[in-house]
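Only one chain comes next, encoded as structure tokens, the form predicted alone.
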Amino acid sequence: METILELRGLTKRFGNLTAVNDLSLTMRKRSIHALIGPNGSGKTTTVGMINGTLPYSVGNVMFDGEDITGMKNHTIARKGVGRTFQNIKLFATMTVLENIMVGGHTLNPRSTNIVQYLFRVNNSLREETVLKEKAEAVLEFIGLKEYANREVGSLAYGLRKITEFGRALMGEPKLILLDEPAAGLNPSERVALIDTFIKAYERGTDFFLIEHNMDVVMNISTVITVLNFGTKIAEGTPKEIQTNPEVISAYLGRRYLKEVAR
């Protein structure tokens, strides 16, 4: 089995608080691996350690067969790990096209600051043209070409979520870490976003998903890992997780079990 991501005994402590405790998991290639659990169970902390924005206390992270433990965020991004955020981190006064272009910083190894890269005077016209053409292709792929010149701040929330996903795609990632992508979306916006994810997955991108919406998790995930108080309590297919007594007790609840049984 080929793996895209492996966590080995990953632990994060904040003083006397252990946010993530000895977490190990293996994510195979061509999969959508979900990480679920109650609020405060360590999910976002785990994602931060994977992509290098949070240092680990103990453990290792392997990406596509390479040990990326201790590498900086921008280095990990250039190796093929993209990310979206629960709280959207877009530039509201920039256009959709410009925001997508920002995601291209991983394509240029000479630059660690994409804003400087995009707008400094001595950039070659060719570099900017290539970046713009790629961003336009991404906009076409995610269905937002008609919004290219609109300021992001003027868009509906669901379109901003798709824009952020498009920015992640600009770096040509092998794996994208999705942190609560469906949060705050109405049903139609949620469907549009998930359809875009599936389209990218079918094109070859794998996903590591954090999500509270169980309809999303159970319908698109290949494997689900469950955290409670920073510790892994279960792992398996959606069907296995839905019927796991410990997961039901700690997170899903009896009401969810009844809804599934209908």
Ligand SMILES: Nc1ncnc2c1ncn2[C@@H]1O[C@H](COP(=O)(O)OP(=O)(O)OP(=O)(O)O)[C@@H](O)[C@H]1O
Given for the second form:
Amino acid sequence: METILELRGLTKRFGNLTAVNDLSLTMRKRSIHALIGPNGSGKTTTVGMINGTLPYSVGNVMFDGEDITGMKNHTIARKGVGRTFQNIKLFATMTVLENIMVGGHTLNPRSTNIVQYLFRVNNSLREETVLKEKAEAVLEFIGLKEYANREVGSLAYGLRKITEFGRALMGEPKLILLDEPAAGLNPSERVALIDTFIKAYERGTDFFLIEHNMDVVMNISTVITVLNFGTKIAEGTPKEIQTNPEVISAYLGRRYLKEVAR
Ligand SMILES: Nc1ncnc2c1ncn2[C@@H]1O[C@H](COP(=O)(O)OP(=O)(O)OP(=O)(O)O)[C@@H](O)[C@H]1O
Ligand SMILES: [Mg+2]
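Return the structure block for the form predicted in complex with the ligand; the form predicted alone was the one displayed.
Okay, now the whole complex, with that chain kicking things off.
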């Protein structure tokens, strides 16, 4: 089994609170690996440690066979780890195309044509053109070409989510960390977003997925890891997780009760 991501004994404390407690997991290449659990169980904290936005002192992160523990966020991004955020982080007054171009600044020079690369050194206009062409290709891929020149702030929420995903694709990631991508989306927006993920997955990108929407998780995940109070309590296929009594009592049962109460 080839591994894309491996966490070894990751621990993160905020003062007296242990947000993530000795978390180990192995994610295999060509998979969609979900991380689920109740609010505050440490999911976003885990993503922050993986992509180097949150410092930690205990544990290791291996990405694609390399120890990336303690590396800076931009270094990790350049190695091929992309991310989307629980709260969308886009520039509302910039256009869709411009926002997607922003994601290209983590571009790995080796991934572009070497001649192009050499000749665009000190040539920001050329660089801008390359970036723009690439962003247009991404826009086409995510199906938002017709929105290229629209201000992001004027878009429906579902389209903003897809735009954010497009920005992550600009870095040519091998792995994308998705933090609650379906939150706040209506069913048809959800379908559109998931379709875009599947398309990118089929093109070779792996996904580490945090999500509370169990329809999404159970339908697209290969493996699911469950956190409760920062500690891993279960791991398995969607079927195994759905029927795991500990997971039901810590998380799934409660969600069901909440839904019934609504
Ligand atoms: N910067 C911080 N400082 C102090 N405590 C924090 C910080 N970030 C997170 N926490 C705490 O760490 C715990 C884990 O938070 P985290 O955001 O990782 O949870 P989560 O599983 O992503 O939850 P949710 O499903 O609500 O997004 C929570 O108790 C949270 O309040
Ligand atoms: Mg979170």
